[in-house]
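In the form predicted on its own, a lone chain appears below as structure tokens.
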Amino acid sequence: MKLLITGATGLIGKNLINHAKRRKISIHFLTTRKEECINSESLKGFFWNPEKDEIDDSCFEGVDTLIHLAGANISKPWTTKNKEVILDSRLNSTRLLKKTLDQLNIKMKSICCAGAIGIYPNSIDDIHEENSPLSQENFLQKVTYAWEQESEALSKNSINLSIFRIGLVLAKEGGLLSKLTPPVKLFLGTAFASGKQWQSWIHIDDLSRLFFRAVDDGWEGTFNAVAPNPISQTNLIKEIGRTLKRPVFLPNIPAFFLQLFMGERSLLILGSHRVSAKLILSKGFKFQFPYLQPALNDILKKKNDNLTKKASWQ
């Protein structure tokens, strides 16, 4: 296998690179920063600028597998300009990949694309499987839906195409826990609104293993990339407190405070998605961290976790 990764400098991309190195896989990655275009024996960087329709097409030389993660961070303020960046970064990058693969007449063995569980409607009661109804009622749903549509067009450029609707990623550096653990450490941990919102999560190492399992076995279709045991937001905060040995006793923060300060973006915290992992389990995938407490113990207590350290580019 020779792998090309987009979004390689992000949280998930770095972890994928570490997993690939452990498997002795040769890696190419695309970056919008020319200074990151390194060239080592196992890792090579190539410049692209999807906004300007620019790409170094030598990135595809010898590559048979593509993992496409590129997209601007959705946690930045949802100003009109940032909304355009968030949407365009996903659509333009995917279109540029397809355009270049078409021009070079390349057909990959496998293409894996990132999506998000935000494509599902917010609900306390519903359990979302891959064939559940989708929604385009809010900005996040519109972005994830449009992104999937563009990703599906890559099916003509690969023998196997898989799209992963990724849940809340738990990692040592960055991601959800980097925002939730500081207040808990300061005895300020609390949930928002009712706290009953479902949080469908996945340990970052399980997510990387899932991508490689899909590549190894030639998975096709759309898959929920979540652990099999989602948890309410209140219980998530309490479990973080238990792991850090900090009590969680403050009353929940009312929803209107978040809506006042965050506006539409508050749905990132107030949204509820109870997402099923039944399909990937049926395909034989074994989670290392199917339950939250062991996952938190691994991330928050384990000091020498080489897989979650910052990727070495040299």
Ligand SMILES: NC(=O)c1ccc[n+]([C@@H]2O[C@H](COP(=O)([O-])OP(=O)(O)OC[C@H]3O[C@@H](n4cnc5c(N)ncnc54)[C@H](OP(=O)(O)O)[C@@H]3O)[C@@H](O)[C@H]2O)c1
Given for the second form:
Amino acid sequence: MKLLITGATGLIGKNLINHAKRRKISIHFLTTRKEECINSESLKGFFWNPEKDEIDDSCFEGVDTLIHLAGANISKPWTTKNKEVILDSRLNSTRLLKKTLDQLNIKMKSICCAGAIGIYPNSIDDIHEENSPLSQENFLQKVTYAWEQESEALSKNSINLSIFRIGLVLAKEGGLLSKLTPPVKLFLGTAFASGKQWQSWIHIDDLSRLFFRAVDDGWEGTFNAVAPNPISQTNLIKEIGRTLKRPVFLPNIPAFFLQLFMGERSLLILGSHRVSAKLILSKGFKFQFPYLQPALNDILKKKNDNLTKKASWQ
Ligand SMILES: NC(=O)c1ccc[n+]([C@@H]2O[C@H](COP(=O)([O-])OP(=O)(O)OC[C@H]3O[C@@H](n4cnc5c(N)ncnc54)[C@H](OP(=O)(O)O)[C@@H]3O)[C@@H](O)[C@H]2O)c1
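And the form predicted together with the named molecule, for comparison with the form predicted on its own?
Full complex below, order starting with the chain above.
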């Protein structure tokens, strides 16, 4: 397999590269930053600018598999400009990949695209399977829906196309835990609103393994990329506290307070998605981290180990 990754310099992309390196897979990647275009035997960067329709199409040389992750980060303030960038970065990049594959008349063996569980309606009660109803009421739902539609158009450019609706990615290097753990460490950990919001999470290593499983076995279709045991926000914060040996005792922060400071973006914290992993389990995928506590132990304790190691040789 020769792999092309977009968004390779991000949280998930870096982890995927580590997994690919372990498997001795040779990687090309597309980046919007020229300074990231490194060139080694097994890892080569190529420049693109989807906004201006620019791409170094030699990135496709010898490549049979594409994992498409690129998209502007959604955690920046949702100003009109940033919202435009969040949407356009996903649509333009996907369109440019399609246009280039069409022009070069290349048919890939496998294409995997990132999507997100934000495509499902907000609900405390519903369990979302891949064929559950979708809605387009809020900004996240509109972005994820339009993004999936665009990704589906890539089906003509590959023998297999899989789209992953990714849950909250748990990782050492960033993402949700990097925002939730600092207050817990300072004994300020607390949930928001009722705290009953469902958090459908996945350990980053399981996510990378899932992408490779889809590619290896030629999965076709749309899949929820979440662990089988989602948890409420209150329990997530408590479990982080338990792992870090910090009590969580403060009352929840009311929703209106968050809405006042974050506006529409408070959706990221107040939203609830209980998402099912049934389909990927039925395809035989075995999670290394199906339960939260071992996943947190792995991520948060490893961080401590690294810090200890650093301290010992300094
Ligand atoms: N992390 C999560 O919890 C999570 C959950 C659900 C879905 N996802 C989705 O999975 C994908 C990867 O997530 P991540 O956490 O790894 O994101 P990330 O750390 O923000 O990385 C995204 C990558 O996309 C590229 N990018 C940024 N702006 C771009 C633009 N305007 N045009 C083209 N490329 C651009 C960047 O690569 P260069 O700077 O090298 O171009 C960046 O490294 C994203 O699309 C995200 O929405 C993530």
